[in-house]
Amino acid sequence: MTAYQFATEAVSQGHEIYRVFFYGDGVLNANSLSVAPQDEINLSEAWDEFLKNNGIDSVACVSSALVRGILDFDESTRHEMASVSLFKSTQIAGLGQLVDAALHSERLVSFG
């Protein structure tokens, strides 16, 4: 929740976020199949809406995502799986996207 709160507050104060890179268990934030209890915020849905509403590029680490069953259409087809579990606001890619974000950003903030 902390990373989400940080990101929303940063944007509300006029800061620009070049890219969100989900890594390790963080890729679970891009899981469109997660369901939160009724009395809790669905953090995955909140991230999806935030990213879409603010036009922020979002990447889930391919290694982290696949091992946790988070698949886009291409990976689902390639591995002959029955469904797609990645929000459309996020793409699956490698660590090169994290390096690119670091090169194009003034700061790199990591939570975990």
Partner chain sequence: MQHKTLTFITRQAPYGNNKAKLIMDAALAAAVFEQQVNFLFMDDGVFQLIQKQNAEFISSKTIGRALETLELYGIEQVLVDAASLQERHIAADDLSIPVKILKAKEVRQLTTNSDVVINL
Second form
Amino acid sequence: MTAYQFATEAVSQGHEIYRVFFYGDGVLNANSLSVAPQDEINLSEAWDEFLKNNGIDSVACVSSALVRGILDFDESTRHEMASVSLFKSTQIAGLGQLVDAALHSERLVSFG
Amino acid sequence: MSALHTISGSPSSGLLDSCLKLICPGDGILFIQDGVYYGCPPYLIDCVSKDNALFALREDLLARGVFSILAERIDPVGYGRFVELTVDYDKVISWS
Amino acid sequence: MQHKTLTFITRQAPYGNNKAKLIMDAALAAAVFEQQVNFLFMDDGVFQLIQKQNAEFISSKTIGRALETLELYGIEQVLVDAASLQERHIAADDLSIPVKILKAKEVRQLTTNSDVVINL
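Since the structure above is the form predicted alone, I would like to see how the form predicted in complex with its partner chain looks, so please show that one next.
Time for the whole complex; same chain goes first.
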């Protein structure tokens, strides 16, 4: 939630977000199959909307994602799984994308 | 180069002790999430040098009902100022 | 490509969660980008350095092999916070890979001189 609110505020102040990189349990924020209780915000949906509306590149760390069942179409097909669980606004890639983001950005802000 | 340290765990996490091993004069600390309990009694924030500015995220203080007992030395800030702080300091080091 | 000094801090014991592996993989990725990489063990992270580990007993991968790859990838600055070793009664000659042990002041300098500090 903190990361989402921070990112929203950064965009509203006119900052450019080079990339959102989900790692560890953070990849669950890109889970398209999560269902929130009726009276609570669905954080994955909020992220998906935010990323799409602002055209922000987003990556889920491959090693964190697969073990948690976060699969895009290719991974789901390759491993012969029943469904796809990753929002289309996020791609699966390696930690190189985190390093690339650190090199291309003025600031790296991480949330554990 | 100065750093903004964000701390997101309560005093039982020991994260402030870890942060203090790295902190330099001129660095700032922003307490977020359960980290805001560091700013409240009975915890004493005196272990942090006066050379380090201290902040706590207002939303997290209010959510936990501890806004009114925040130590005087700590500046409550909203998300707007949080973003500005990450720009004011040269880098951000997160402790979680 | 920009050149930066990146410092990775590993603060978790090896097998309780997968953070240790994640941070190491991130550092190896940075080395592939030919950046100046510092890799610092502190707090419970120093438990990763204990010799004679065998994680087969808990159906995990022993971290020692991965630690050796740091050097293979050209990460020369493999560093340990001296205080973290002392607090855990671990002697410098008990460590599984060659490391440089840093005093409190040197640890501060390391992070001050880094463009990016990655403490996941």
